[in-house]
Amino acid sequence: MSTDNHPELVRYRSEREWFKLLHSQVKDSDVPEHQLAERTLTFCLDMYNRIIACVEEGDPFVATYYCSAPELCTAMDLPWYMVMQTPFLASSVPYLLDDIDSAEAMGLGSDLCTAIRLSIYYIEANLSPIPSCIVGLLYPCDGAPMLHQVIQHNSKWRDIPMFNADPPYWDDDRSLDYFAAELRKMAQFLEQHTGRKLDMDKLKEAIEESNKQFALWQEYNELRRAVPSPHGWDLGGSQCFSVTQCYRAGQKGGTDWFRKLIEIAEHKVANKIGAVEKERIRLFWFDLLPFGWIFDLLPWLEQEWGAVMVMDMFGNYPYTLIDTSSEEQMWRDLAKRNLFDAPMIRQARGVADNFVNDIARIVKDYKIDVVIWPGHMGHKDGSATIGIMRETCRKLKVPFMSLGLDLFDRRYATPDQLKEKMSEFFRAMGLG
């Protein structure tokens, strides 16, 4: 079908393309960690496909997010993707900087975290596939609502439902309670706006799934916690945590690729192979990855100082794995692995004992050497704990550094400066 019926979907089919490009580089790779990205993108283009199938035929999806119960969406055969898709997923395309620079001519300030800029941009300029309802978040942050006040604004998406699961403060029983309430709610929304039914039999069974690749997941990471590690940025946390949380929630094929995973890892640390050929500095990275710009630093942080990211936010943290013996207590857990477990909803939801507990366990359990606080321009909750992360690293006697970048942005801090920084710092803490 023409893209002249659907012009939401030029950009989306455009990020399709660049995603076949980086498969293409990857499909007849004998490197075993390459042949494990190929199926880590296979998995993404189906997601694309799908999307752009619904669109033309006129079957409903959903718009929504990592931290909403995917597992929902697949007991349900509900094909989604994520509100916030691009700037994360398609983030190295080259025209990334360009709509950036849209952005801020649109008027959105350059002080607004670039991942909700773009989002907002990818809405008002008609670039985001138009679903049947969307799942919208209220946190972390302050800027998360603002997105979604922009949607019922605009003229295109302003009749879609949508549904916002209101997010408790505290960490205890009462506030789970509440929040797995939420989720009952939100599933009966999705049934009514989608008019798939869920069968609390299928949900089970793709929550019992889900629970394999987490308890697999968490078996990875006791490997990489070898001298050297087995794998850096380019594996651990990302592509982990893609075919959990977005591409293969619930489904027999994630579960298959930890597996796999683990063979790889298992090989290495039995031969004592590390991520790269000497290993000299054991880096914990506690935020997001720089997508818009990853391969001109961290491949370089590997090669020029043997600075391998044995953690980072999205790699690690207390997953709970879901009781499924009675539905109440499903619906209860399923609101703590979304609420108090997800990445970033964790830490910037609730108090700040949550940054502590983080740093101080991953510190102790990898041997990590520095902490790396990015300091992404948008992450003004976290900068605010800046002082208590630093506290934290003092107790600990491990070095903490607070970058301040743009994760999507390489003007900001060009990776150049970076580097000098991260360099003077190595060397001031007698590191490399």
The other form holds:
Amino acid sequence: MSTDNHPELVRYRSEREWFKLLHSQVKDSDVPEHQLAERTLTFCLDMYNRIIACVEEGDPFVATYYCSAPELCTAMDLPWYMVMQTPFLASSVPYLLDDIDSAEAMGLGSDLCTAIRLSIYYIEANLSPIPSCIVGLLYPCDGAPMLHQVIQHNSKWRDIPMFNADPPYWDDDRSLDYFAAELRKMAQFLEQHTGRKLDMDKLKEAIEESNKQFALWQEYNELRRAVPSPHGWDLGGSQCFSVTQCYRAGQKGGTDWFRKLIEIAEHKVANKIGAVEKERIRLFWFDLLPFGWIFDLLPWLEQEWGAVMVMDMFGNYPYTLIDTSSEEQMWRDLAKRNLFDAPMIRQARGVADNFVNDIARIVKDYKIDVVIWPGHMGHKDGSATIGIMRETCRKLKVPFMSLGLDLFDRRYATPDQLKEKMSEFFRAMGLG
Amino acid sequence: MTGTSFQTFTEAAQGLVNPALQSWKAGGGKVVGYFCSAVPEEILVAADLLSYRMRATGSESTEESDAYFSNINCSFPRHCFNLALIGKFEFLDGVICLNSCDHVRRLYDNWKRYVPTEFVEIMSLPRKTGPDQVAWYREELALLKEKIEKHFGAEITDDRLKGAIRLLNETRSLQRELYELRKRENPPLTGAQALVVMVAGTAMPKEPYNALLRELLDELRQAEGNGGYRARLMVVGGILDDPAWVQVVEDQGGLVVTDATCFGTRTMWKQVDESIGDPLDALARYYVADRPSCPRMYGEQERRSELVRELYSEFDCDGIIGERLMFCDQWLVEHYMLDHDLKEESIPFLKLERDYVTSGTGQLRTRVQAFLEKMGK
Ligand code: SF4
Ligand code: SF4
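What would the structure be for the form predicted together with the partner chain, given that what you showed me was the form predicted on its own?
Following is the full complex, with the preceding chain placed first.
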């Protein structure tokens, strides 16, 4: 079928082309990191191909958010894509800024998280593949439930069944039981609206595989403690997250990807090869990376200041390895992983203690010299936690810096402005 | 309005503390502040506490709170926290927050750490409105009840809870009577005056408030009313507790006759069901499922939009103003959807952004004037 019959695939096809281009650039490289990137891009292209094929052939597929127990889709052999895919996975596409402007022209004010604005735009402009059903998320931020309400409000999406697990605010047993029950309902919902059955043995298998992935991720995190750190901003939390949440949750290919990652890091650590030639500052970037303009800022940190992003918000979390010995326990642990452990959900959904504890743990474990709160304009809960973070860092005797930027729009705070601010701060703190 | 009741209400709405609250405190009574209209005032009242809806009336700066919040945070919690830091909420014996939005739930974290209020709690309100969520919130209510009993040494029996439900239902129905009068062709009170009455109701003990409101209603029933306005307006939004803002709108000739806001119909358009045997069940149902919801409740947009349109026609409005505090994601997207719905029915809609503290009203005036003119009024 031609694209004309599926206008909702226009962006999706261009993204696929974009990733094909990126893939061709690393395909034949001898550099181990590039070889790993080649695998990640292959996963990514595979996902695009599957979704496009489902649309064209009328097969069931699911639109999801992140951290909505993707092992369920794996166990049910359901292709899925993330509603916020473009801003998070494909934000390097050349049309991102134009899309941000189109979102604003649509009447979406500029103080709303750009990721939400863009995702709303793609729904409203009919640029997101329309799935068989939607598994959404009502957290971690106020934007998420609003995005899902726009989906419900949109005339083309209105009749697509949607399930959102309701997030309790606490981190206790009662919340776990409640959320596990919500996840069970989510599984029933998927069965009902995709015609696929959930085989509990298959779920167990997928979860055991994702356990392996998370265990390997932890192993990799241990390697990042090394001085110098084997990797900086360009390899780490974001890729691990995309493999475990978006591309290969509970699938063997994902586990192999982690093995390769560890192999690369082990070699570097053993030979004391760092992310940069001379590591001068070890920084903790406590947020997502500025995906929309990453190359305008992060390489500079390394080149100019020898500042290595040893850890970021998506890097190191106490992911619960799920006990699969009983069904009951499996659901509970799955709930814990998705509600309490997963990065961003963990901090932005919950009480501020999670910010405090994560900073304390990472500063200590990773010999951090400076904590940077980038302050994405969408992260209003975090921005209301700056006093608490500053105090935490003061107690830990580590400098804390709050920036203020838009992860996707380099016009909000320009790379030059940010560079100046950071340089001034590093100098004042006697860093680097 | 000439009677003393409106004067008392004005005093209560214009400052943080008012004589009724002061005499309550002087008599040994305790006051507990709460953020968000989904916090069950009934439980506080049943514990003999004065329930006080949090606002930052009179705040002039956010200088102190700027070290804790940033410039992408809503000005409402920033002003509230500033007042807390400079000791203006010392009259509070407790504060109850809700995970109502990203800004207010962090206000809890900051309050708990940096303000020496003895009793600081937060409740977990679901994002959905089904039976499981009602059951969850019932547990939250039971937990809150227990904590209040323990901290304040109160005994909250079912009878006391039922009494509080009755009392607050009475407040709500009196307030609806007040709104009924605003349906008149010449409403006997302006939108700014109505807001004064509503705000006062959140800062005084309920019995004297109800008595004064009855007096006021008697006076208003006989009153002649306001004519000569250019258009009848409705306001849709969140925390609007500042009559001065409504006054600026009305100074341009538009009379505000109804609303869907957090100090307005959202708190009183529905009653708690007194026929439900277990009072906590009744409260959980009311706060999660029955009362007019706010944008944070998923799956309710259609119902919210319908209510806006119902009120619009019941009060014979000519146009709607959507007010939103800057950096509020919930209201931004809600107004975006409402805009679509209203366009379909050709209902004039003006979206306005504002700061919690009303200042520099020039732009507001111009926008409202242009809106009235566009409506041909
Ligand atoms: S505010 Fe953060 S958590 Fe929310 S959508 Fe934006 S990027 Fe995601
Ligand atoms: S106006 Fe919005 S952001 Fe501000 S306190 Fe209310 S819900 Fe939160």
